[in-house]
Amino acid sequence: MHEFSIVQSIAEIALETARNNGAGQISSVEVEVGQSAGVVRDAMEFAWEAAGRGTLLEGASLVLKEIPLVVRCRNCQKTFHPDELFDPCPACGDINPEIISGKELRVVAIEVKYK
């Protein structure tokens, strides 16, 4: 389960940011997760609880915002939203996508409480 190592990295980012800004507690961490980022939401949520125990993250919510997969066909330049990365282009049937969005995995907001 690589989600645990991903969540550990997210926790480290949040904790370092909170400490550097004198926060007493972290309320929530918002993360953008691309539809094709290759992570399982349930596994991330499970790992989040374990990662926060005994830290400023304890009790903090993990808010996962899904970013839809958007690709552009390299053959005809049509932009579309496939269900899967290698779905054929609806315009020309080619399977050679350029990813526009949907592979992201980034911390976008950390809500803290001050002492």
The other form holds:
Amino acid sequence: MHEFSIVQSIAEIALETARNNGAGQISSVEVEVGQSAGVVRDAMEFAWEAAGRGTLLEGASLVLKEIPLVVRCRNCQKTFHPDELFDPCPACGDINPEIISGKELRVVAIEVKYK
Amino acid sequence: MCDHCGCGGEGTGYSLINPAESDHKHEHTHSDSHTHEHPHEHHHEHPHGHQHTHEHTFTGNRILIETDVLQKNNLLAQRNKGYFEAKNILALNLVSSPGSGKTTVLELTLANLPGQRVYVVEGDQQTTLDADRIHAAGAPVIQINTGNGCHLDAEMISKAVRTLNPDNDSLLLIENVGNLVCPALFDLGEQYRVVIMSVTEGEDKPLKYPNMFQSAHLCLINKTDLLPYVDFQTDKFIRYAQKINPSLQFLQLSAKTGEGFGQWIEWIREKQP
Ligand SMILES: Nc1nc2c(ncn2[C@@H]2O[C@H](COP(=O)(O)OP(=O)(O)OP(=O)(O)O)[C@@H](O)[C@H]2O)c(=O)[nH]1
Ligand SMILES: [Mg+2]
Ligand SMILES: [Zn+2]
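Rather than the form predicted on its own that you just supplied, could I have the structure of the form predicted in complex with its partner chain?
Complete assembly follows, chain above in first position.
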């Protein structure tokens, strides 16, 4: 389950930022997760508690913001929201559109408390 | 807690084993949340192109970060890639479901490349069975046991390659952990990703595991000797895979009979400058 190492990386990024800013506690971590990023939300939430145990992240909530999959047809330039990666273009049937969003896996911000 | 040294590392510990050393002495690594190796670089994309100082922006107690979660791996992968390019090493990342034939393909590939310097990195959760097979086939090999981890990452490859210390102009074959999901996300710095699919797996795999087929350059369709006994429709499989990745190339072979290996060896030689 790669969500464990993904969550581990999120924790490292959050902890380092908190320490560099002299924060006493992290209350939440906001992460953008693209619809086609290749991770399972439930698995990330499952791994979250263990990743933060005994650190400034203890008890912090993981806020996952889903970014929808948006693609642009390379043939007719139509922008659309496919259900599955690489559904054909609804206007011209072309395949292999360009991905505009939906692959994100990004730590956006943390909320901290100062002592 | 770590089985090898009892250091209390949480689950992500992995180990490197060289089967050529009879005592199976291994280097042992942990990434735990108390070390801070990750480079403190924050990428901010600003379409308006204005100058930006790398300080965090405060909004009350909210600290903006905007860092890609895979950034650490991607930076290390870029470093690996630079190393391979500088030494003119062709590095291939072989991915597949468990049992599609990665190790068997590697064994026969070694036998078909006489005179070529080939190094192998084996990734499995446990055991040195695959590395022992490659060692028996005569190539320098490092086994990475990922423990609970389900994929190789760029840091593991960097460590393994440092141990192998490959010659210039050589070939590095990396067998990833058998898994069609997780290895897709982790760039190792390889020039090409090769997905192996065996005819016993069913044609629908590309639709079920699109990330893996999307990120691959070449697909080896293995175990073609079994085609008479299974319902696998090769053209249907290729159509599905091309729907996910129109530029994916396909080669059909059997690691049992050696049929089709000529084209695969030719593909490797073509890619190696
Ligand atoms: N009939 C047939 N069997 C094959 C072929 N290639 C591999 N096998 C068999 O398939 C089984 C698995 O092969 P491996 O090479 O160990 O597969 P793998 O992908 O390395 O497996 P993991 O490392 O466990 O993920 C073995 O019993 C092989 O002998 C082939 O082309 N034809
Ligand atoms: Mg194997
Ligand atoms: Zn279109």
